[in-house]
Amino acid sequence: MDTQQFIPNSLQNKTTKTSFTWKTPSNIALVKYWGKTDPQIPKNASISFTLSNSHTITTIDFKSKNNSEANHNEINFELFFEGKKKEDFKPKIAKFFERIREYCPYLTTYTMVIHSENSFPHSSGIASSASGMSAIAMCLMSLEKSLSSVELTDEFIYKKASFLARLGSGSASRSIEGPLVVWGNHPAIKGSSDVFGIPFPYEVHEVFKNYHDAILLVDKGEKQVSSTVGHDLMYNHPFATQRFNQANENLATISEILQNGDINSFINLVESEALSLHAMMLTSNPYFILMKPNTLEIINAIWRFRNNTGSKVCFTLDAGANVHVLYPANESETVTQFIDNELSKFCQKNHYICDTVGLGAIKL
């Protein structure tokens, strides 16, 4: 793991005041990772669709510290989420900044004011930490680019941003680029790494391009068990080794599926992965359930619809109660009608988000 490449040694340019804004998406894993070692190294590789409409917009205002200001070794920042100061979010961001201090020495040179907002409800099973941490990482890389006396390539910027974002949230490593991103070293994926995500390196079959994801918001509230706690419970899990092996085998399989267009095998693997993730929660100690009764209502309705119509619609789940309904672009009209007629009643206030596969971070 060569992380020395991410320690800058040519930050000779100066700026006293600057600001950057990035819009970065969430992502939905097709093969899940659940379990990691420090610092944010996954126990198995994963692959995700990068989303488009489910995103975070973050602005960071940087102002250089003057000589009279306090300890220049401290990292000083204020955080505003959707217009309000969020002290309860600060410890996680502070821990992230401490983890990346070695790779971003300019963090102690500036005071930062961070303004962030989501296009979707926070902590409801859409990966807000993925989009949030990746947005911060992209803002930091914009600053680094402006300070660097050597030209930083886009490839390096995206790679380092993914590396940094991972140290805040593992899944954030998959939110820098798109439309499919692999995170975790895997023999079937050329160039894959445990320390940053890479775009899926092979040609994807036409059927999996412009894929749709309707996110059914079964529960918009805070999860009763955080993903961080869930990952930690894999340390002594009785089925951990089998699960890590299963996920890595599934990644090799889905790599072939994405190239050959076998959509029936895609459906089977993606739904199995979703249920395996939640099976790990059910069988951990202490055990917990993030699915709600309406999650199961939706799953059963999708199975009935697929059996009755021959549709290629399927579902996946993240670490929460919400259901991601995945379907090819040519079924958009019929699946949307199905959601309106049969599935939306299981959502809070009939609320769902229509999303599509996207291309990653965008500078605003």
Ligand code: DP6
The other form holds:
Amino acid sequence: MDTQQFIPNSLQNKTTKTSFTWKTPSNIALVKYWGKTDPQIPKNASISFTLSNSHTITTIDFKSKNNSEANHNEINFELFFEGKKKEDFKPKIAKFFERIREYCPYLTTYTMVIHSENSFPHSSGIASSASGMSAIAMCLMSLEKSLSSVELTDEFIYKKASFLARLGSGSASRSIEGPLVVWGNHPAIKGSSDVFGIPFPYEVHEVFKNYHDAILLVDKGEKQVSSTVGHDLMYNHPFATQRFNQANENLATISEILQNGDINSFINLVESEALSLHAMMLTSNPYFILMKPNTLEIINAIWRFRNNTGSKVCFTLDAGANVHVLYPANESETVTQFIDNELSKFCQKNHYICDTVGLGAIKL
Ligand code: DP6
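Next up, can you give the form predicted in complex with this ligand of this protein, since the form predicted alone came first?
Let's see the whole complex now, leading with the same chain.
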């Protein structure tokens, strides 16, 4: 893959002080990314719904360093999260900046002040790295656009933003555009790539437009095992090869399903993906369990409800105990009632977040 295209060669230092703000979404994978090689290359292709209400808003103030100021090889930034200085988030961002400096040489010519906030409550167990990294990537691309002496197309800006975001967190590559994004080279998906996400390139059936996702907050605590550690445990995992093949097969299948509107097959595939992801955790060495008793209560209640009513509601999981309840827009009223009556009692403080599929990053 040609990553040279992301090294800018026509930058002018014309901006001394500027600022950009972007709102970027979280996403929920339908076919999961679990297992990678350096540098953030996925072992299989994945696809996600881009979300709408669960997002990060990030502003970066850029000020060019004057000659007497700090070392011009250093990347200098301050980080504020929800108005407060956040030293403990800095190492992850610093590592991200180091990884992308080759592609963003302007990182060393400015000092940066980053202000970030999430729409979802802190430590809700919702992964904030996807929306967090994609928001930073979009701010950097706005700067790059303002510095570039050649016109950058929107297509290039989104592609490079996804490329950069991936180097911060793999799933962040899927948090730039919407409503469905594929990341990872796959023969069934035209234009797909291991180094950036692309919008699902085929016409999506009506039933999968405006899909809803209610995120049931079963456990708001810090995860015992981070995604990074989980990905690493796919090395020497006894079922790794089968899992990567399964995911790639599922991606080919879901591509057909999304086009032909076969919702029963969608349910089957999406739930199987969620449980396969957690099966990898159960069979890692060391093994671990991220689901909680209430995760299983919710799954069983969804299965009962579907059997009893013929509803098309289904679930998926990310690397945690929370349950994403997915349903078509026309079931919005009945499923919300079902959640209020039968599922919210399994959530911490009865708390869940209603979300819908969204279109991606927005400049504010
Ligand atoms: C289970 O993107 O958080 O949510 O690349 O190490 O930052 P890093 O991992 P991350 O992994 C996400 C894993 C997942 C599945 C998915 O989103 O595809």
